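As structure tokens, one chain now follows by itself in the form predicted alone.
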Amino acid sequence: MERANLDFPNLPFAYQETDYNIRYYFKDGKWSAGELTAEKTINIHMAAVCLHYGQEVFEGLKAYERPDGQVQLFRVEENAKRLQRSAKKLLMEPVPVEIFREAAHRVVAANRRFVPPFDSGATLYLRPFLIGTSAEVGVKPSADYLFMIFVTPVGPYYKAGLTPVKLRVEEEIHRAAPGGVGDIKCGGNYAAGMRATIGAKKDGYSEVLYLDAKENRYIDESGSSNFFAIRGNTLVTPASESILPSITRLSVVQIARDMGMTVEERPLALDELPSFEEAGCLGTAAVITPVELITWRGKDIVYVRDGKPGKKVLELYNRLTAIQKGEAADPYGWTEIVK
């Protein structure tokens, strides 16, 4: 196989052109057959519902090259189901799981030369998305939809990889509120968080840590990922109806329990943070990223002093990534080989 001429070990987490994307259209009550295309743009009506009323949802998952040279996907069905939940909440046409799976396999196979080599530190990132394309001026759901997946090879989301990151508690800006759409993956949530994230990055932090919108005292999640903290042999991760249910978190919770850890999914008060020994962020892009410190009202709550991840965070990371990369057996049925 001819590999794409890229510096895979030094890729940023950024868009890189590949050969193909795949598209399915929903019209007159049915989905079309998937079309692989090299076209990089989308032709939609200027009055498309997605542009004016926000009917847009998306996903993120990864393909990995295994030690034996085969390529595998991680938790395709969970991503498909989460896209369906997102679509239903915005009154969009859900993409059937079988179409989602077919699309993921076909687009990865078509872009095989862009899958980073095993152990390069890079992966092939898949971005599935669904948009409402009907032309409307009144506020109403679209009748027609485009489901599409493009892929791009990426390096770690946080530039330093497994190196611990710094977070800042955000008390003035809220990402989402109870009863809203914080629990689905729609573009508006990320647009709303940019002003907090960009400000934090200018001040030397990797991300912000959002609080609940109702009481402003419970941790929701980071701007790009879910959050967890460890005390002794107990892992605590926030429970909130405003949090996007991370598939990485779902996986780590299972792994932690199988390690003999106690897992608590519950409201996590901000004033509890100093009592924990380790903390981290969870997400498809972030994988498991250890937290060095969290700044709250000018004071630092420190979890890492020597620059190295804590023992429990590191073990969780190693177990998860070994399954994702095909280095370890997958007892959960989370992975699928791309044919």
The other form holds:
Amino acid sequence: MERANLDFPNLPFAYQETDYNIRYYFKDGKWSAGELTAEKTINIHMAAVCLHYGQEVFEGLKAYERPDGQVQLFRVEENAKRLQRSAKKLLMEPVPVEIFREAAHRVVAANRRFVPPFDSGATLYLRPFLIGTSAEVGVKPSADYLFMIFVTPVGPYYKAGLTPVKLRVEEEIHRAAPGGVGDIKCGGNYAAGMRATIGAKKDGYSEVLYLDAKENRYIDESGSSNFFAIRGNTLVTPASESILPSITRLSVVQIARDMGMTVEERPLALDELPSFEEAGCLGTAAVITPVELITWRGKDIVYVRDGKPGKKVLELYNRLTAIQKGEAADPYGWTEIVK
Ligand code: PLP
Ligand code: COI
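The structure above corresponds to the form predicted alone; please provide the structure of the form predicted in complex with ligand COI.
The complete assembly is shown below, putting the previous chain first.
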């Protein structure tokens, strides 16, 4: 195999063109066979429901090159199931898990030369998405849908690898509210959060921490990842109906329990933050990113003083990423080899 001519160890988290994407159309009550194409644009009606009334849901997962040169996907079934939950909540046609899985395998295999080398610090990011394509002007669910996956090789989302990041508590802007759609992965949630995140980035923060919209007292998550904090042998991660159920978090909770840690998934009040020793962000793009400090009402709650991640965060990171990249055995059945 001839690799794509890219500087893999220095890739940013940004769109990078690859060879193929894959598309499936839902029309007259059935899904088409998948089509691999080199075409980068999509041709949709100007009145498509996705453009006006936001019937758009998506996913994010990664493919990794293993030490033996094979490529593996991480928890593809969980992403497929979450896309179904997202679709159902917006009254969209859910994509069958088997179509999702087939699409992921085919599109990665077709773009093999873009899968970053083992342990290069980069990975192949898959972006599956589903849009309502029927022409409508009344607010109602689309009859027709397009499901696609494109792939792009990426580096770390925040900063290089395990570099600790700064977060700022956001008290004015909310990305989601109880009864809303904060628990699904729809484009509107990200549009809603841009003004908060972009503002925080201008001030030197990597992300904001959103609070619960009802009491402004409990941590929800950041705009692109879930949050966790560690005190002694206990890992606490917020329970909230307005956050995306992170698949990275699901995995880290399991790993932490198997390390003998106590895991608490419960509301996490802001005023508890100073009592923790370590904190981090969890997500496909973010992986496990250590938190250096959190600014709340002008004061800094500091977790990292020497630029290095704390011991527990580092151990969780090492265990998770060893499974993801095929360096350690996968006792959980989370990975599958791309054929
Ligand atoms: N929360 C939000 C808002 C996200 O965009 C993501 C990224 O997918 C996550 C959490 C983490 O979820 P996962 O670990 O499944 O990628
Ligand atoms: C992911 O981690 O897969 C996401 O979708 C987050 C996004 C902001 C890049």
